[in-house]
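Encoded as structure tokens, the following chain is the form predicted alone, with no partner shown.
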Amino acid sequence: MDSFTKGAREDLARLNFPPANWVPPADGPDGRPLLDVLVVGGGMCGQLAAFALMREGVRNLRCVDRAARGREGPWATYARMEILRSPKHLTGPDLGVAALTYRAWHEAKYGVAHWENLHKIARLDWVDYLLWVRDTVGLPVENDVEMKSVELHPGFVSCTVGGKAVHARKLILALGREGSGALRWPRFETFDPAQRASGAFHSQRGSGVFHSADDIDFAALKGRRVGVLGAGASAFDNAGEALESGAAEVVLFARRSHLPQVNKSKWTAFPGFQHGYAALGDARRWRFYTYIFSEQVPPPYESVLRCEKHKGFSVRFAEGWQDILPGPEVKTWKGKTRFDALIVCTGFDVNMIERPEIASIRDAIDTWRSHVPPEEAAKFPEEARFPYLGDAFQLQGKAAGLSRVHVFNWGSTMSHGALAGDIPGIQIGAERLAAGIARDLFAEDSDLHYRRLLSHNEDELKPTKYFVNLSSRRPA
């Protein structure tokens, strides 16, 4: 790979990529630079967010994850499928650069005849494949810091990030599914998720109730009883990853009385929608993802398959959890069944108002409630908690200098479609933020760079007869 990543290098070089940093330093109130950018999140999101701000000549910044290198996002901690879900031609990590392409990088690890022989992207290389795009590009990803306040000031953000205080220009918040807002549990009848600490939900043979999001010892399911909450990909991949770890049964419980059987989502994955919806009008935009989220996702069929191989699974469909009881046991409405272990698969609530690091400005923050009807809202609670983001991801609402803070997760959805999240549509969204934030950066100094401008003098003529110096020419 050292020669593989050596090209992949001379290819930046050829397209100047770093270019030189154009933003004008300013000093922050501790007297020191201020940084330009500051970009929470390092995983895909953020990562990529740095690339395209970097190769803007936005230079002046730091990304910070608060993960370890590698656990960054859901790849190789939450996500418990085999393979991605997206075709495996798909890019955007790379920014349109070829040679940082996955296939690029697959073909130069394993070979063009597995490429061509490849179903899909296993998840452990999409992450091995995201730290050497970082590394070869020389993205300034900083672990095991994690960002904990926001507060807004005339000119900048100050944030507290690794204990210290950090005052920057723009603040991306690129904090992945979990960033948008928080686990999403359903109302049971009397388990109260705080709950699970509790003994009493924890069986002899077993580990209790866990949200799939949850850090998970499968191993010490081997021999065990397991009950799964949910129909979509996080509950077969899980009930996938307990049959594989030895799980004696695994029993799927869904709502529904049969699984989603169309993706709507992947409809939206051509260009024509990725550029064009966030320009659609408000009720326009309501009406799409309204739509798309109700009709909810299927399972890909490769996790199906997976938990279909093996005896100890089995689905019980139109058989939703009325509550969880001390156990653990699942109560439906036909009755009651004892597990060793439960894993609830809903995946996360869209309430990022209620994010702890935004605590000081959550109610400035314009959501999309305030921007459909009143029986709207109502009828989509989730999908009004959304924020209201502007052009560039950048929040609204009635503070000054909210539009510092942009919105690079998939709490952006609602208000440009799925480029903050799902690989088809990252590339376009990466680039649309970084090319707004560069805009807003140069205006806010454009008289800075109106100096500049009267002051630039490059002596182009100079190796001719007809140049004239600087200090002898006059006004024309």
Ligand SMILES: Cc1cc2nc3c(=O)[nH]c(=O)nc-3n(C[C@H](O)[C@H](O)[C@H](O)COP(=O)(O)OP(=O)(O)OC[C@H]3O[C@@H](n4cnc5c(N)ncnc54)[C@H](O)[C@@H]3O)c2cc1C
Given for the second form:
Amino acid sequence: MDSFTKGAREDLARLNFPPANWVPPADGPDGRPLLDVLVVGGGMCGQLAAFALMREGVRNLRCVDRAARGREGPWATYARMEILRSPKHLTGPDLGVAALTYRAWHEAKYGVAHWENLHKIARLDWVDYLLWVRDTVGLPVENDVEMKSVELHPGFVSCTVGGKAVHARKLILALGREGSGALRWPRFETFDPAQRASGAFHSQRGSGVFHSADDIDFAALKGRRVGVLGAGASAFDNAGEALESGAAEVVLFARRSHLPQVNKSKWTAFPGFQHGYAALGDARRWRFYTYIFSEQVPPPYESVLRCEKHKGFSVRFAEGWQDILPGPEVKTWKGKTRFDALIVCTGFDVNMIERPEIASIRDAIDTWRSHVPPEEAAKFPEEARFPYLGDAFQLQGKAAGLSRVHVFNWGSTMSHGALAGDIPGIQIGAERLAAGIARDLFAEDSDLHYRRLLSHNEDELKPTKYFVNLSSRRPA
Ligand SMILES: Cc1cc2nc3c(=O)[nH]c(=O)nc-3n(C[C@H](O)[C@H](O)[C@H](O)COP(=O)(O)OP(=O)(O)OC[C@H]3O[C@@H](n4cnc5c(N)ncnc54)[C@H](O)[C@@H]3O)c2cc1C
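Hand over the structure of the form predicted in complex with the named molecule; the form predicted alone is what we had up.
In what comes next, the whole complex appears, and the chain from above leads the way.
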């Protein structure tokens, strides 16, 4: 083990990490020990949830991810920016342990001067860093294991995990941005996204219709003409990647007449908002986030400049796509344009009802729709679909036991602010989640804990002459 990692582990030991498990064991329906918590998703939020729980002494847990190690979430898959969008000094995955910060890792790897001169964190360094935190802390992430379904039972939740039934008292859905719903596609006149695998739209290497979250072979775009839809970060990142892979021309189409200019959610990254938002009433929370979401997020200037370096890059404003036709061909109000490949960069919808994993409980889940006036829900249909969560990210609604399921991904934003997605809020989010789960597990076992209190018999004064052996006098 390198001395830097050894030092970080020593720091964890100084913080008494990991503390002893305090949750009383319980048997599941199969007679085997019931898990206390199953975390589904081992991306940034899932692994941090596991870390925060272990730090609270909740250690009888599993954390599974269907992706291979290092391929969790967007970072090494469909995120196509060169550098992170957030500033380099952000903390979060370290849970406040200085030796586990990105800065400490970077300085150990590249030196202090390199850190000082660093503009923003390289995307793939972020992946290596997250994996290093995972290994150094000893977080039990199991890769290539998928959770397929959830069922609620009195006292526990059953999930199909890696083809087997797994029973747990609590379930954390840390399924990521995509896991809050589904890929977002604009409504086209005739094109149905399901068609994109068909021959008319996807016939040979370097041609076809893609969503930005698809696995795209950019090398095959060399010398090709590419149309990109969107005005946000992913649109510019995908355009930049295509241009750097040798695309002859990339045309970016935006519905708007100009790019969004200000990232309003950046303003929310301060402790007052992060701690206080969830305590606000429904109307005030609704007002904050419907405004933030409707303002939209500008692309980082670095992503724009990356594209502007290439002669083959152009932007067509006020020209959203009305349809995608075989070819593929784009139809806008100005006419039709043929491309070799199209990349739709319109992000993700929050619509938990779309998630196949939770099909059995979806109709019971309370959403923001029932907490705002109908005209507001009609005006902001996506915001109205966000789950209406309790104080520890737990689902609420019609089915008994729903509060055993905690949503720790982007879907929690309307209820808690951005505490389970972007880096700035995740430490506060993970700590809130873990504290709430520790509370619930304790409260549920409170009679058992009371019996444990009665039998607690640690003789403090045994080494002194004042020791009295009360236990021999207590009735059995
Ligand atoms: C392109 C892109 C760039 C971003 N850049 C930044 C940035 O620079 N700064 C910033 O602060 N934020 C950024 N974000 C936002 C956010 O930080 C990331 O989305 C981050 O990955 C969120 O972590 P997560 O754990 O919620 O989700 P993810 O990292 O997506 O992890 C979710 C995991 O759940 C797994 N999973 C899903 N369903 C199942 C299942 N049924 N069974 C098992 N496993 C499952 C997936 O395989 C995945 O690994 C970016 C987001 C995107 C999409």
